[in-house]
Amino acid sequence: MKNIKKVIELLTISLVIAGIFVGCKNIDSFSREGSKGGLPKIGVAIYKYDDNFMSYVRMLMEKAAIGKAALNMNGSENDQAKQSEQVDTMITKGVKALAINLVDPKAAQGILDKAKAAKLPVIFFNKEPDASVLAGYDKVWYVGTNSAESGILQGKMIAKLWKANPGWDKDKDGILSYVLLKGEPGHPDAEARTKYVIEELIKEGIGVKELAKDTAMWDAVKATDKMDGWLSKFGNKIEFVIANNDGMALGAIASLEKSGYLTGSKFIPIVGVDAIPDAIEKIKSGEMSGTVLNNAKDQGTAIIDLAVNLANNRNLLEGTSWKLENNKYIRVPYINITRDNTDVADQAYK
């Protein structure tokens, strides 16, 4: 027994040590090709790795960088102080450009101050800084979407679906009674999607009634908990679930499935934003009614194309087809996705 106990202890110690080395490797190494191949080093920080959409952007950035750049990838764990330290470390490691998905858009100026001191170009992406911050440095740009567009398109999609499915109006009052799962408060996308989806429904002539609205912080588990409470309170009075992203839409689906709300007369339509693969499968199966494609492939590719040019001291758009808006922005358009065009979303993740 003593020998077995000793072996277990040694194995445990070995695993801990291995974990430490793996952790260090993830922090210190440059992705795929690595700095050994003589490729320019680009420092990347993602606000948190377990965000559904950003996990795909990260994967597609790594794919786009093969043979072009050595990426120093960092997950900031939704901690702005940690991200700022990561930027310091990446600069020390000799990166030639920075690509930053901010934890807090208000921290953009602090990141730019560090980049300016090192004379480094910066690509912000996904979380848009204030325009005045971008205007204050000639080596900073933004890659992302027009936040309002996602809410407007989602509203148009809901209106079209609602009109095509009169049976969804359970109480036959001509009013769409909804609950809304909001992303992180203060996040430009969360605020714009929440505002414009409802404004667009009204413009489309749809009467609306808000039963409940609350944040689930982009998170599926939090969305499930929130939806559990709403189902307990409102039950079949809920005629539509609107989610600021697909992660929360999937969390709502998990809650509805537990309570038998996705079949027959208890069906409740759900729409999200992002068109991540898991959500597309739910649309194909009929459990989810639609989403808005937030093109991870185009965004990831654009970020790398621009950062590689900058790291090589080339013109920002050299050899690319991207169009610059107001000298600072690359805007990737959204696309509505329903069961009729899921192939469009499938292509965006290949």
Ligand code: GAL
The other form holds:
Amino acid sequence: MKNIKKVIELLTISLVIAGIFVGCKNIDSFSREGSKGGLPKIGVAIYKYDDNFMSYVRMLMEKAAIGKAALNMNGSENDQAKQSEQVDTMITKGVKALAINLVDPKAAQGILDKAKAAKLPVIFFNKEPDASVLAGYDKVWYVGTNSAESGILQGKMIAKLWKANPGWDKDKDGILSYVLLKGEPGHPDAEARTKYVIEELIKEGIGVKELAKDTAMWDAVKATDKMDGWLSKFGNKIEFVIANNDGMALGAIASLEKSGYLTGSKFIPIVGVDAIPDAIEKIKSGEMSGTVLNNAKDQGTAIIDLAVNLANNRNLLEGTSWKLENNKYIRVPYINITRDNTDVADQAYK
Ligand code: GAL
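Could you present the same protein in the form predicted together with this ligand, rather than the form predicted on its own shown above?
After this comes the whole thing, all chains and molecules, with the earlier chain placed first.
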């Protein structure tokens, strides 16, 4: 009798644990609110969760989806093979649309082949695939920006700041000597920002000298390392730090602060791209000179608006005010941010 009681007890405990697991899995794979309300399932993959900017896009997508969709959110850990498996799993789980931030833009075709086979619509975002790949499927679109625009705007901003602050030309040679922190090589944003910022400076009539340029993979810690090396090599010869994103600009600031810069007269101007809240704080305190707003809220909202329409078999733009370019693209504009308009950036991250 005692034994039977024990067995029943153990069985009950196992069932409860199993129930918790099943419950968790449900909550885990599809957002709780969406699942409860029987909303359409949308599969999302973010190339990696520990990317500063993408963590805001993700959060704002989740916010935009409340009451509209059940999201199955996946972090792809910067591994394209993993992301491709995640897409297979999402299709098996019965999602009605896919929203994919590719790890490798060149993998777009492979993802589209899977989507086509399952007759699913796809919204790519943040990492732009080749136009020819998008042209090959009538149910795929891209939400992002015009990469070149961020480089051009950053160039205009640097030119304006440089002209307004003659003291920044430390050796008085009339030439802006810079170091440049590049994002991930091959990433459309990294390539375009690196090219166009310098082209724009030259267009603005500013003489430039590149002391050093290297990738820090969008990453603050890697940027601190790079900047440590450049500071010990070039020291005060550096007249500008140009970063492809704010994460790396913040990394450069950490390096400069360590070496006693950014206080009193030991100043080197730094600019980035994104306008994430941490960078805005640095702009307010004067340690960073400017950034280019990459509007996380508009991009996150546009991705969800489009995916929700598709998942409900509605027209792509129904009930929205997004403008479609060349039948395939929603491009959210960039905006320059300096001390006098930080409020514009605040709105784009909450
Ligand atoms: C860029 C952004 C970077 C990084 C990258 C990831 O648009 O400026 O900070 O998030 O996307 O693909």
